[in-house]
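Take a look at this one chain, the form predicted alone, written out in structure tokens.
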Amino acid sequence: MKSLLICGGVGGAKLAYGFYNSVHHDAFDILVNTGDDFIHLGLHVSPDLDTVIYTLSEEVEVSQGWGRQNESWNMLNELKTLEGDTWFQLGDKDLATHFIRTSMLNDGKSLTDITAHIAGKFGIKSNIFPMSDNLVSTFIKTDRDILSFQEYFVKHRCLPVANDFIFKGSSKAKLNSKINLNDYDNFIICPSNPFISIGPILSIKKINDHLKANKDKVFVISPIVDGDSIKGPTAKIFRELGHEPSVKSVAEFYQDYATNIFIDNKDSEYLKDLNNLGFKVFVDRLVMKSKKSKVDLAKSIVEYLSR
């Protein structure tokens, strides 16, 4: 049995860590959102790819879920002294990743090959694939303006009211050529933000069509527990779009793509609603605050998939 983890952000990286430490490294691949990639200070930054790599290699700063542990900030402090742009924080260790990625891109290497190179240097044995080697850029329509993902998420700290989402370049983007969707027995949509972490991946036609045609093989792990986000602005965005932040809203978002959903035991009251929407429901503990909880959830998912 082989799984494709559809992943973005901290929540997705946590579940990927659970899989990485509970099943064989060849038993799953990780397809990662690149809609939040951007150029900063001349460097190509891939936040979600780096978060997955740092998390699986246990190099991530656990307290925040992103960036490198034992990081230093000499460059950023000097940049501040020079009155440079410091709203997006780049640590000294993290900079090395962006330098090598940018250099290899300038040499004509693909983002897929560069990601494999970096992951290999971090000792990672499983495949981590960017969703595409083509540029797809996420923009958020807000009550203030149309903002790029990093402007919305980091510079403005998700404070503007979100109205809609644009995935620039997605109509021409090709799914990562290393991914043969027919190779996978199931597809696991990680507990990532549906709108800005999973949405860019679903905006690519090939995987969108495949999931819709194979809904019975798709398992959604809810990013909402007990009416709130596990991580990030998911609940806030649901409210701003006029929806209750609940597992029911999550299921409605994915109704065209999946027939299976994992919810937390705190949300058992929604079982009937989810069944009425056509979902088979699995109940478990979804909050991953420790290494053990990440591994336990992954093991539970694999156990359900094996039945």
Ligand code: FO1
The other form holds:
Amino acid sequence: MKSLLICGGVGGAKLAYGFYNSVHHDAFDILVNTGDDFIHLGLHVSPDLDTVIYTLSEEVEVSQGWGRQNESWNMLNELKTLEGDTWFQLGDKDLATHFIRTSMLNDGKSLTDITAHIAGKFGIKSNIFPMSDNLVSTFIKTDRDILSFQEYFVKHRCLPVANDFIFKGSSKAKLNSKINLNDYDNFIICPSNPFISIGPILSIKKINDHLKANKDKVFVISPIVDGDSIKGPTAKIFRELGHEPSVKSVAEFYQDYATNIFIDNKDSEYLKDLNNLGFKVFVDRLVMKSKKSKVDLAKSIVEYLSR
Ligand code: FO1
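Just the form predicted alone so far, so send over the form predicted in complex with the named molecule.
What follows is the entire complex, opening with the chain shown before.
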């Protein structure tokens, strides 16, 4: 049995870590959002790919969920002195990743090959695939302005009210050519933000069509627990778009793509609503704070998949 994890940043990386530490590394591949990639200070930064790589290799700064642990900030401090742009924090160790990615891209290598190179150097055995080798850039239409993803997420700390999302380049983007969707027995939509982390992946036609045509093989892990986001602005965005932040809204979002959903124990009151929406529901503990909780969740997902 082989699974494809469809993954954003921090939440998705935690579940991928659970899988990596409970099943064989060949039993799953990870398809990662690159809609929040951007060029910063001349460097190509791929935050979600790096978050997955750092998390799986236990190099991530656990308290924030992104970046390297035991990081130093010499470059950023010097940049501040020179009055450079310091709103996006690039640590010294993390910088090396962006340098190698940028220089390999300039040498004509694909993001897929570069990601495999970097993941290999971090000792990771599972496949980590960027969703596409073509550039897809997420923009958020807000009450103030149209903001690029990192402007919205980091510079404005998700404060502007979100109205809509644009995935620039997605109509022409090809799904990663290393992915053969027919190879997978099931698809796990990780507990990442549906709008800005999973949305960019679903904006690529080939995977969008495949999930819709294979809904019974698609398992959503809710990013909302007890009316709130596990992390980040998911609940806030649901509210801004006029929906209650609940597992029911998550199910409605994915209704065309999936017939299976994992919800937290705290949300079992929604069981009937979800059944009425056509979902088979699995109730478990979805909050992944410790290594054990990540592994436990992955194990129980695998157990359900093998039934
Ligand atoms: N997130 C922040 O909230 N502030 C930052 O300064 C920041 C820097 C950063 C640098 C490298 C990297 O890989 C991720 C970084 N992130 C930062 C996280 C990133 O913005 C988000 O995790 C994702 O883009 C959303 O999944």
